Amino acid sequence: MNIFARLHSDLLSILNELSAAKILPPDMRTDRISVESPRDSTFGDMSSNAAMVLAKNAGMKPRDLASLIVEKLEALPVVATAGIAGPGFINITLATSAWHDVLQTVLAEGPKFGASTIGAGEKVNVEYVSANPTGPLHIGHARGTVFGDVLASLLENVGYDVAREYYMNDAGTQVDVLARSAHLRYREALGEDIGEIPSGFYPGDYMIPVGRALAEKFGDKWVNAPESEWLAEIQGFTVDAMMALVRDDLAALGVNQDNFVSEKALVAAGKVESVHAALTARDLIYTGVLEPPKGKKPDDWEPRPQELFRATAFGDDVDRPLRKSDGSWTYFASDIAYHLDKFERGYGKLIDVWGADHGGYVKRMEAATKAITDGGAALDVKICQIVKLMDDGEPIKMSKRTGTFVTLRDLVDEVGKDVVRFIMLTRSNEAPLDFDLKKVTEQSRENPVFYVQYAHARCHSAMRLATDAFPELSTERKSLVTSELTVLDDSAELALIKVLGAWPRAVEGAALAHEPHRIAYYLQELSAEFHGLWTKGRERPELRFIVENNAGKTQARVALVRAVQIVIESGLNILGVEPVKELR
């Protein structure tokens, strides 16, 4: 139960009653009206601003309309009080009897509260880590990997059908130098001294493993012939070697994308082709001369004609090139066949996960993906900023480069797949996030993934203590249904039944909003209030939730209990972090 989505439900039945009484105009719009939590607690439960955006249809002063909608609010049995505050907004206290139904639809519906249908079965394609095939994934990687994955299933959690998707450029020019290298190190292999790593080879050690298993499997037959004739073979043995560590990385992670698509295989089957086609029929494209970049002189700029796509028609700041001066295709004609290719899959909404080096990228894509699709697609590209690894306090470099990167399987070996997941997702995609080493694994209030754990763990513990004072007692959810729950009226009980009771609005948020941060924000703050109210019991002896010779009312206890456990266990889950028991 969605105590939010009820409260807006029995509202817009109040509004429909006063238009059938002639105070309302049958034609109101009632799309813009909300209900809130509101900013102070002390204003109440909820807020909604419905008087303020109907009393001008309505030709009412906001307050005199708010009066009338009030008064039928406080008829309902769910609402204790509510008032008007300010120009017309509208604050409402619920009765204690809702918040305990809350917690009592908790524990019926145990790891399916907080789930909707909202998504109705609609398809959403959501492409995240999509890294070059030219080695393992590094700490770079690590956050849009978590954001995407979490965010689908964050999606799926609310109705959504969703794909995971990764999509491999293993075309073009990358993945020439890549065999190149992979050549270097089969010689290397063989034998043969090669030196130094030329400039603009990749020089990473996880080339070297590569290198064998090409000698492993073609002997010397490679060392001497002409790069015409080794360099496709090589190309498609190392990708697939490299994507192999990409998987490995992937799963390490708790990470498994239900499709791979190659940029390869969407140019070999023509895509490209047609899409240069579509665009021209619809007169999109043409033959220009671009102004030079910003911060380019004009004399190290050498115009010429290209064959421009017409983004600026669809919202771009400036045209773009899809042929390269050697009359190959720009990487960003390949990326409008890719997207064309998800829309034609059934995908009518596509998310994707970018590093903050592809800022300047968005707004093409979102043009070309307009253009293509005619406007059937909706396109989010999500950004996330770059992540800073420090050790306690002290950064830690790394280049890709020179081959001294962190991969994202060290960082993963080094703290845990659930630390780096959480640790991802505390702070918005928009801003940048340190990752310390040190503080991410202490075991303090500072370290969310301890704090969010401990207060599962105690939930457990508390269980456990249950028991054991009174054995006759059941923790399972379903036999705690039937606990009597009106004992739970102290305000801290209350306090923490109500952030139970925005879990269900908090996930829909988080999934309309594509902002899965929302969830870790919102397991900390359950978490905190849990630890606040078993705190509160050390000194006050009558709020502890074993209360000695009553079982009634240490059930009551359990139950919140149980439901705050339940609460946390679904949110973590979404996050894909694994739910302990116990920390040692």
Second form
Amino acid sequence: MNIFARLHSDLLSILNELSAAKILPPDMRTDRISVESPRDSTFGDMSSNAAMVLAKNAGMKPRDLASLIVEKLEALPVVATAGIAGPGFINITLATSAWHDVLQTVLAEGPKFGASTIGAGEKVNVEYVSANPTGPLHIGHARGTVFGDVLASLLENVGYDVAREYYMNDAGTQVDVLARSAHLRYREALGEDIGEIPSGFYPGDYMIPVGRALAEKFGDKWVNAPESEWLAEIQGFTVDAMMALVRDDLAALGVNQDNFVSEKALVAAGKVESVHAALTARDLIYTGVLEPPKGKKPDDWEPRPQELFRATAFGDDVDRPLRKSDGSWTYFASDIAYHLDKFERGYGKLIDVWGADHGGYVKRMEAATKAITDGGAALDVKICQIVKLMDDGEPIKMSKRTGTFVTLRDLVDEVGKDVVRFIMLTRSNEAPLDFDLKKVTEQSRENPVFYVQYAHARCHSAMRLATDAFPELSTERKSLVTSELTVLDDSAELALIKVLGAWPRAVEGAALAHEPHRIAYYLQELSAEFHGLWTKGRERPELRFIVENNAGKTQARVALVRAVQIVIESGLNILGVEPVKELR
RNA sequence: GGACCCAUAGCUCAGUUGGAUAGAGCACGACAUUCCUAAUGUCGGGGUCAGUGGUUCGAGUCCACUUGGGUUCACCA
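Show the other one: the form predicted together with the RNA, since we just had the form predicted alone.
Time for the whole complex; same chain goes first.
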């Protein structure tokens, strides 16, 4: 149950009554009416703009309309008081019993509290990582990977049918380079001295085992063979090996994607030709010459007639090439084919998670998706800004040569998957992020991962101690559902329950806005409220969770602690972070 | 030069899709430990929301322009 959604629907019923009584017009616009918690909690628990939104339409002053609504709101059992403030806000304070009901709902629903069905089973495709299969993942991939994975979980949580997808760019020149690099390592594995890896090849040590495996499988048959004979086979073999590395890296971060879609397979299946035909049929392709970029003309620029897609007809700044000057397809062409493929597989909602360096690519992809699906697919491209790796305030220089922490795996080994996942969501995706190796492992208030984990561990600690004091007390949520909760009447306790009550709304908001970082922020807020209540017990012993010689009150408090634990666990599950019961 | 993102407290950043007196952490100052894990908490000072104009009952939020920073810029992926 979402308490905000409930009040919202109660409010709409009231408005309908007023409409039936001819006070409000029948065609009133209710879509802009909101029920949310006010910034300042002294205004009450909830606040609505209904009177201000409808006033003009009803031909009334906002405050006059508000008073009619307030009268009816106050008749509701869940409402303690309602009032009018400012230009026409309706402020609502809920009955204490309503908050007890919320707490009971958390216990009754358990892990399902906060989940919803607003997605209605609609198919959503979340594409993330999609690193070129030319080596292991590095830290630059970490943010988008976590972002996409958590966004997918969020959407699942609110009832969408979600696919987690990886697009493999296993076609094009970079995989040819990869195959040549593998051939070099293959010769090396057979005893040849290959010296320094020449520039233009992938130099990484991770290619050495590939060379050995090739040597084992094929012996020396391709040592002196011309490239045309071995390229295709070694390329396939090496891409498979690279994808195995990538999957291992993803697994280390707790990521398991459903689909791995091959660009090469799309091209081989003629999908790019189909796209070309489809766009041609819509008169969206022509042969033209692009202008050089203003103010930064490349030295080797020369006018080139190319086949161009009319991206400008769909909001892009210039038309974009589908074929290179040699007539072969651009990456963009196969990317259009890929997005059409997603749409044809039944996904009406598409989400792409890209790095900041691809920001300039967004408009053309949106334009192309609009064109090729005739507006049928809704594409949202989420750009993750760069992560700066720091060590105690000092930036770490990224260098592939000296390379400390170049790879994602190294980062996970150093600080752990849970820390990486959580910290990547402590900023909006559109803001740059500092990842400080020292600070993220500190056990202090500054470190949000620790802070939230500590709150969760404290919940378990409190429940353990409660059973020590009252051995007959069960801390299982199902036993706690029937607890007598009316003893929870302190404002600090109610404040904590109110934060719990906001959880379903937080999940829904984060999912619909495609902003997973809101979950991390919510968890910090809930943890702060919980730590605060805990510490209040120091000054005011009557607020402690364990009340001597009072099993009933203790049980009510434990019910609250269990509810906090349940919601933190749900939140951490969405983030893919393990909720710990004890800290070491 | 164009495009995209950013600009909020000394620092790092949130800001519930346009609501009321703009929030948190750090830092700074004061305070609380015979007390469920002090690994925490409470209180306080600190703001021209980069600037100008516009849209309306109402703008940190939307629009235009200006300034400053980041990313990116024919055919690469």
